[in-house]
Amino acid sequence: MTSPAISIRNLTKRYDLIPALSDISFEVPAGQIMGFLGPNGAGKTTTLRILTGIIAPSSGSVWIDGLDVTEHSLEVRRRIGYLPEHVALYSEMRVVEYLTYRARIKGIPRAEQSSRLKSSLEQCALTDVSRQLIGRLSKGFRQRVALADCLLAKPKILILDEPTIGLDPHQIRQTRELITTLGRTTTILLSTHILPEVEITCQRVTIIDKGTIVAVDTPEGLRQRRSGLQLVRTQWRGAPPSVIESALKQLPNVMRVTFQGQSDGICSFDIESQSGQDIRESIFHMAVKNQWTLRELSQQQASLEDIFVQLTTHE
Amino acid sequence: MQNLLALTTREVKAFWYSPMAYAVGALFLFMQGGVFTLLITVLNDPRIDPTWAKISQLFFGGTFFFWFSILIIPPLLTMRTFSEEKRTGTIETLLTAPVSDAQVVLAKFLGAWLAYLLLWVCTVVLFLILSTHTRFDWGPIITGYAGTGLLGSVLISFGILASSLTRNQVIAALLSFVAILLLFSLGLLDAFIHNPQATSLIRYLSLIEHTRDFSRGILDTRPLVFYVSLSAVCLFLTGRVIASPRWRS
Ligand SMILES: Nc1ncnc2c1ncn2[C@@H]1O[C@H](COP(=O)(O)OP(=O)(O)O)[C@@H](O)[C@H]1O
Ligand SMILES: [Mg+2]
């Protein structure tokens, strides 16, 4: 077997003695598009740059196509394509310019520079604003100028650090389709703290939380996760909500009951159920049994957060 | 080399685009017109003796205007080089790209030389105009300007350096220009201090020295020995500036 595209060992990066990540480890086999799911401060930002070379980790090792990043820099940097958080290019420069300089500065041979800034420029669906300065785009499409020039040198490996943050939905459909598309032939390291975007775009999923890796899944599997936890969310009048909570709790497979609030003779609870099983009839035969009104019943889903109370208390 | 080209040419555009280079030549050569004017007055006036002086030794180091432009114009050409790119993020896109470190730094160096070059390219045509008009001898003058653009490699040295270490352009133009002083004040002491060996280090590291003898018209190999090895140990530095983020844990 060949070594895995990206490969990641016991990696530990302190800020000025605060550690950002504490002894992450996790590989991405070529040819897949993985997800680094994490909500803001998780680290992501962090281990990309120490992927790339930006930064160089406290301790512990990475690894790009089988070559060390620190002791290959040159090297790496030929296979990767990396499209930073915040993305920084010359303004005073036209789109076609400043890609043809990336192509050059990338090493990509002159006979092929023309083809391979075709290629990228439509990839990114900007043909049209080419001749624009890129000081005046729009942040949609500075981030597309940013994405076609890692699509120059057509790497084996690209790095996208939330390539969809600041754009506007229909940008960002069409983003997740370049990336879908991109994935058949490259192997991709996608961060986001977007769920819903792992779960279109990628195969295999790892989450970080505070620094280390909670878990490694498939879209799948984060899924099974997501419908285990349920969550209803009601609205009562005509008891006070002692007497519903403690009604509540008296429910089968009620494993939670959380009081929201009260306002106006109405109150408010969220009810966690044991995974798999549906608890909303029940309620509603307990409301009719009390005469009490139930105003609203609702099945929640599982935000990202709910999902990090669940992998980092049960595990 | 096809690296190196893409990058300087990319610094030398950047000059064409910024308001900043166009104030700095426009107040270069108008400063360069003033001294060749008042050189002209100078060399009209019946009452000096024509062979006090060589207009290439009063072009060249011999006024204020020249010293002046020495020590600002340098910063003015690299306070924005690397520091700019700090300030806007661009350096980290720059050496994400599989370019070496020298490759980047010599760049920069480059194109602020070549622009500095320019300006003093720029300059020739006064002495065009002259050779209208009067007989003189381009020697010396050809050796001036090879000692001004040797000079400018170093001042240029240092100001890439000081870009390197700042993300605010005002405070890399003014460490390089301190630094300058510095290096130009050195030149000074000569008339304080008595001291044979002393004098002759500081002989050997004057700049007003070394450029009396270029437009004199010698050609020495120690000051070029000088300058270049300066030169050198400022890019070197500028490169483990840059690199520093990657090496240090
Ligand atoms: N340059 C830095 N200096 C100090 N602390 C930093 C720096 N960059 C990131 N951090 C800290 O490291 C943690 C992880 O940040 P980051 O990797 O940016 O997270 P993410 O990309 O997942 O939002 C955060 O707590 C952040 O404040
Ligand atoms: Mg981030």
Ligand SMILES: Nc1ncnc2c1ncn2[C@@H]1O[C@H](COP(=O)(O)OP(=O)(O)O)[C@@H](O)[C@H]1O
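Positions refer to the first chain, counted from 1. Note that the coordinates shown come from a computational prediction; the quantities given were computed from them, not determined experimentally. In this text, the rigid core denotes the largest set of C-alpha atoms whose superposition between the two forms falls within 1.5 Å. First, how it differs from the form predicted on its own.
- Core-superposed comparison between the two forms: the Cα of F269 travels 2 Å or more.
- Comparing the forms between the two forms on their rigid core, the Cα displacement of G238 reaches 2 Å or more.
- Shown in the overlay between the two forms, fitted on the rigid core, is a CA shift at I33 smaller than 2 Å.
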Given for the second form:
Amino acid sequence: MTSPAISIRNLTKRYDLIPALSDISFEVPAGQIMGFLGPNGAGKTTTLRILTGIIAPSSGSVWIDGLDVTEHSLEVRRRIGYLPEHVALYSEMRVVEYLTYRARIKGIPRAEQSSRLKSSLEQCALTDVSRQLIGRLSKGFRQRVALADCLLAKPKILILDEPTIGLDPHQIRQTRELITTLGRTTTILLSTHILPEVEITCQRVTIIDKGTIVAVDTPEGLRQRRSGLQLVRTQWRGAPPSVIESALKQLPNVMRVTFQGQSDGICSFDIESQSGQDIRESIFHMAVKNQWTLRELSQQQASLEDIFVQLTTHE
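With the form predicted in complex with the ligand already on screen, would you show the form predicted on its own?
Shown below: the chain alone.
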């Protein structure tokens, strides 16, 4: 059995006795893309900075590719590529000049610098802008320059903190496709607020809230464990919303009815029932009995966003 690419055990970080992380543990298997989710202030960036050796933990252990981050900080940094949320680039340098400069800092042998530079430019689709000044590039291209920098040393592990922040939808899609491609040969820990991105890109998800891990599973596994209720979406015509809502609440196994609004005489309701109880036939028979028009009757699957809100919302 191969060891995990990233292993965190009982990790705690305090700032002046205030805990930012409280005894967290999780692993990222080699060759997987792991989504790392949490609300603002949950401890994501603190975790990533400890993983990359930027700050030290208060207690616990962190292993990267079998090496203890605290004891082998320099060797660990040679094995990872880290893209922070806010990247400082030299805007007066050209793309190729900047990446050449970074390759030298990383200690890449001179004989390999040209091929590494060419590969990084191609992977991040920067070849056509390689002679342009970084300061004149769009936000999307600057983000690609930062990612190309991460790839120069051929890292075994990529740690990406909000890699699509500030990008337009087209740029987000391009970056997502690049991450998916890189994930075929590289272990990736991806921190992001864009939940559909995680559903599309990641094999597993770790959710952190208030410095504590609240879930580690596949997106599908989270849905099965956390949904609890089944949701049916409906649209109606033929009676006032209050009358339809009252009738829906009287159906067997209905737990909750939520009015979603009314437009052009059509009212919408979301109806929740206990898991395993399919109430669609009861809804249909109710519509027939009352001679109401049922325009929509669809079973809804819990999204990762729904589950995220369940796990991180506190009364």
